[in-house]
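Below sits a lone chain in structure tokens, taken as the form predicted on its own.
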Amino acid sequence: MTKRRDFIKISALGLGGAAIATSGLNFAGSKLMATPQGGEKVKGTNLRRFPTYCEVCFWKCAGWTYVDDKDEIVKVIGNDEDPHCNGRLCPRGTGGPGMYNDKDRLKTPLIRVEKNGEQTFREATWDEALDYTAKRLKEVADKHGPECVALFNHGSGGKYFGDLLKAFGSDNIAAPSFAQCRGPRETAWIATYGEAVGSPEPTDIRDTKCLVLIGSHIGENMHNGQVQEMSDAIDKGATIITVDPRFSTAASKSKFWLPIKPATDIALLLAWIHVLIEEEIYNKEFVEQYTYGFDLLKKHVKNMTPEWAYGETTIKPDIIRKTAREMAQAAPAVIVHPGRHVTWYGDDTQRIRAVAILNALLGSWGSRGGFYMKESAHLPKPKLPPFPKPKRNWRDAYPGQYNLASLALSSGICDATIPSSNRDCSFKAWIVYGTNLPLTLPNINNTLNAISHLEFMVAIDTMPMEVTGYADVVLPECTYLERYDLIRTSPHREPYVALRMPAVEPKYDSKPGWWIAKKLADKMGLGDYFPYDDITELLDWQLKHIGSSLEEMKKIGVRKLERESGPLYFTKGEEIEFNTPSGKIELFSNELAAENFDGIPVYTKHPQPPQGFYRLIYGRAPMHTFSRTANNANLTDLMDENSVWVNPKVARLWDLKTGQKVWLKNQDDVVTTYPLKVRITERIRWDSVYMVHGFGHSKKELSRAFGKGANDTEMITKVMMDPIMGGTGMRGNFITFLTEKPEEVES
């Protein structure tokens, strides 16, 4: 990239060289550093165990880290008391020690400098790196205002840096998991039920009689507790209906697999709604008592018959009717799963609205076997000075747009970083915590363009990911196995708390996220917002307020609390007021209508692949989390590269063979940097191809991941924005095959 901010390869200085042994810091209280202490001795072994919760994915299963008498991590297993995992971790969770032992880890702070006319990194002490970061952030604030600083975050430590940024005077805090993943479903659920779905989703799969997965890859995205409950439900005879252009793992366990034509999901959902209403097999009692807008919905879907939907979806009318009746027969113990990664075609809020409406017609919300009423533990918060009120935020860059987005848009902040005459202030500095933006945000060139216009960027990460090569300062965080973090209070059937504590000292010169944020706050004159010397003081204070203590949690790891919000399910005839304009479940959304959007979902045709091109569908693998685990030795042993799934009919047209390497080229003539292998299979429709996300890393410092497979994000140059909440629809990109290496591609 020939711009001011060159990409810098992180050399042995920050990886395998003579990393600085000590930080040179003399902060008061820094000697504590919340180091591991003791650990419970495992009877009959030389092992000690320490409680943790996993950071390899957002499910955050609680577990135990086992350490031997040489202070080496031996294994991580699940905590039997944890409802997220029930004592069983997925491959990612058991592979966690691979992060700790990875020799490619970031080892010491790095500062961008120019040497002999070229930009490079040099090692720095923590004191120096934090001084420099504080100075540069304050310079941006003095020149442009603190509101021109933004935070991108993903993971537990994002809370610390979010508090730091708010104390600084900016609330421009974005997580890619919103605009690039779950945002449309949260907006849709709020518009329908008056509350978001949240994580984990409150799906009562263990007691369901019918589970409908429409693009939700349970078993491959490894939502641990849900995978276990689905297995139990199948054993008890539950019907599984999977709608997917691909024969997924879930599809292989299903009574019905509906290989839908991509981009026609709303047509199928509306046809299902039509069948329930026209055959009068919806839950009449539930609909009459709890919903608003039924007559409008009935009129809307009058002509959306299975025969009409067949012409759009290629799903036969009798299958549409049979599956609708299966749902109705199971109701209210039925779940049409809201999904997780739902940013597909730009009308995603309306598609998930149709899912929410379907659940309402079946009476599943608040019903056993449908959706339970979740509850979280509530911990006291320390008294902090009030955060300064920002003079402006990210919404000012989009006047009148995305009013229903409940969180900041990462793609929106990225776009608003590029100078424009339409904006008073573009973003001038980024704090990037735990998210690899070039492999996360669609349209890589746009992301790099935004980065090139920054005056300052600091990246906090455990690994030398693509994003760290563009930073001015790189701060190495230790892994979750080496640190304390905030108490996990994720919602579930009953409120639980879980402790993460270090099992070993941080390797090299890496530090916990809480420590980095606190020390940076101290240097910026914001130390009052972190009123503790060591995070253990905060954790113990919070735990004592709920009748526990840090010492107790070190021994048990997970503690269940009593429900305070009432029963798990609605009681028959119970009067309930929903947090919507009508006070009811809104089949017709007044909130959407007030913003001049359709109150009931409307099906719109989407572009189809041109001749010789195929729709790109991407997904997850059970042993990997996005791009962040592609270098983990424990997990690359299970899968070290992705492949492209190709239907046999297409393979014959192109004379492709299984195992053959090809490059992909999209509709905008963008070619993957690296090739990937062909997998010929009947498990994908002829009009589509499929690949697992998170491979094709361009960083040579990632010794196991470099150049392995292809990066699907490179192919996502066409983004269809959801006009309701700003989600980035990414499944409107089409690819073709190149069987020979393009001359312009260098590996």
The other form holds:
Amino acid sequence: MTKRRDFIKISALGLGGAAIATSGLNFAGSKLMATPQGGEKVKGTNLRRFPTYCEVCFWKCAGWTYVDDKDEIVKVIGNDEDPHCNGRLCPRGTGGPGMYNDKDRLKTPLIRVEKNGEQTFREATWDEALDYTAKRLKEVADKHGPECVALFNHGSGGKYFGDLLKAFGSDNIAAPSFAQCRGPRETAWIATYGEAVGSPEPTDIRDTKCLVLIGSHIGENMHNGQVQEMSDAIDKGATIITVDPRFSTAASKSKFWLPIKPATDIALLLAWIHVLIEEEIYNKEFVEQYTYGFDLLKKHVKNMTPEWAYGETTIKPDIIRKTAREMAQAAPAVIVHPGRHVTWYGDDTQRIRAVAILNALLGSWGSRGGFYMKESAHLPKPKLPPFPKPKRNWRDAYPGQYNLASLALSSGICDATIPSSNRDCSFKAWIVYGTNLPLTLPNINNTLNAISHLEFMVAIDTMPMEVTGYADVVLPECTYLERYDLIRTSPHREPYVALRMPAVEPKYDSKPGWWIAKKLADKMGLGDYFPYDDITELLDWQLKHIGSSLEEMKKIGVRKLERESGPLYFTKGEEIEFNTPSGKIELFSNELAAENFDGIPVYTKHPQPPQGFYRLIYGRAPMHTFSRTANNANLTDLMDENSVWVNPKVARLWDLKTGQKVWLKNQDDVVTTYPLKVRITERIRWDSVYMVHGFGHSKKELSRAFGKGANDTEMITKVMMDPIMGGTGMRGNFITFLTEKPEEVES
Amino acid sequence: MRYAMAVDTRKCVGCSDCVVACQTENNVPIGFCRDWITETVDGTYPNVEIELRSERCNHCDNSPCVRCCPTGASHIVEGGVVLVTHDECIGCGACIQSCPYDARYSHPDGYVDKCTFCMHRVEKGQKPACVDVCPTKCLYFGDLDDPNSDVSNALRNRKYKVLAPEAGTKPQIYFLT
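Let's see the other form, the form predicted together with the partner chain, since the form predicted on its own is already up.
What follows is the whole complex; the chain from before opens it.
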């Protein structure tokens, strides 16, 4: 019997066990900051190239940074050997130099001081800023315990600060990418298949015969490898079914577009399950061999007919049947995509559970054209002193709640920073790395209230994002094009390693994340947890363990390794034990039931917008990543503000014109700080509006982004909490239009 | 030899990667572009269609920009590619007015600029930067006279159209529909 998940674990342990003691690391006394000398000359040009992997989004495509003879970065091009991008970066990756060239970058460490009764930042040396940070963090720890310090992070450098925090005595390490994004998906997948979906998603789109997207707008989200494979699938004539209240780009490529009434997706999913079971077109062999709870599921969906779902979703019964049959016909080469940003209505774990169940009925898990069995490269870890055991963590703020959250909740830590009489300790200090919390967490006033209760906050970023304005210390990181980071080992069809190295010296007085964390550790007496002078020593040591070296990786950038965990797909009849309570794929979840949640998803009605209000749906544009690219000159050149999409019928009611500026007001009377342009389009339902997330920046230091477009996060004051894992459902907010500038409201 | 390009509108997602790649490859100043994305929306909700097109100079066989150029800066080279010799261009803008595709812009340095099909790359056996970067592989470039070229293969079994055929310019960018 194969235990695929455990096998990977064991293999990781095996390598970990091979890690030699720190003293065994042959660390040459190298320069503190490796300089980007060399680089491979590009024939017939004045250019040299250096390997990197992209940091403009989380997909982390590997590429080459091209530098001219004046040491200027001219372009970044994808690495042909990298399966994340296949030599083709997306517009954001191609526009990466805009991040490096941005004149608004953070240039030097800053310390908050009071001057003539006003708070302001003063420029500081690194020594000063790090000494001060170390001192303030220690003060918080002395007074309240180190576990009252939390880290919020996004991106490659988060690991260094996570290690620092663990060494300090706190494991409150959160990323908004969990509770504000893909957390419900991972919890649902663990409950069903015993493992998380992970990133990149192991969707075998290139060989699929049928791709089902539920609110997932591939092509507008530029999850590069997936966009590429969707294009391959279109070439091969695959059927695409898109469920979305908006006519997304993906919908325009689809054979079936189901313009669903928002917040009713679970009804559609249960009806699809009903059709597969009632018409007996589910994958019987797969269900029999691998799943648990089929009879309970069958009973559960008995009355959930397409006719019933029609009343909820507005999707016609014959379309529901037809699309279910399309899926069954393609099975097992079918993907009902688990999505990525799935924190919508608070029952998100259950919605994704329904997606997971649907996939199981189709037998797509472990099948060609469905989901492949991913594998990552495993690198040895240097032997570190043991981390102190924290006395408590964020979970103690929520006794009995969110037990199935597999990672820390950003929103949970934020809420638990606001002092409350029924908690014995709140968070007192935050370290914020690479995440712009006021534009990321819902309910900005709540976030700012939490920040106001902090005794200390340090922000590490490349740009003067809003969050840096609230920090006591701001530490400027150099961009990914100017630094080394850890070897990328994210999973794919085969395990790969990818190197990021600097192509140029860091601009201004900015430093790499690893250097900042290590120096801070030194000053806090935790230097033993960073057993290297320069990170290249660690990288070279790790690479040599897998038969490569830093020297080799500088030349090739990406290297493919052999799979160790068996074939890419389940073999016929293969016996597999899944990491669930029953050892099977759980159609009925014992894990959820044990926590007193529904073992099988139940559809509940959600509020619909009142008269004169419209549901706010937000999403992505292909040339931007959240709020972090809104000041990148190469990318603002393509799109420098967002607009609000309004159906023509609605526009007529309000007498709106395309290009006209409006302010949005939500159900709680919150008005956007800035107006945004109206885009009248047939691409959106009449009960909803749509806007791209990440605009409406309020920080003047972001000269191109300041005041451009509106910030959707301001409108997200109502949060529909997922009781299972603490996800913040953000699509239950309704807005109306203000055509005239509202009077200044007290903030 | 006749260079041409085909754009598969069924695959293009309108991400504008072609635009950024062209800007960085050809050092196009911020605020200008040699290629761009057009989106057309037809129908009424929920019966809607979108066409997304990556557009650029059509390198027309019958090119009004070349005919109207007073200095001869705009000219046609082997393979039918329309180019502008920057130091012969006086920046009068007649070509900009004459182009039915709005494919040319005035460069801040005083000359008119536009897509070159990346001839500096093509001469070395590479493809134009936009073609090489496109994540959906919706751009096909090559020699129409070569039946095995990417563009010939792309056009062989598909319906296609050109933009503004009524202008009589004989454009060489083909849109697969």
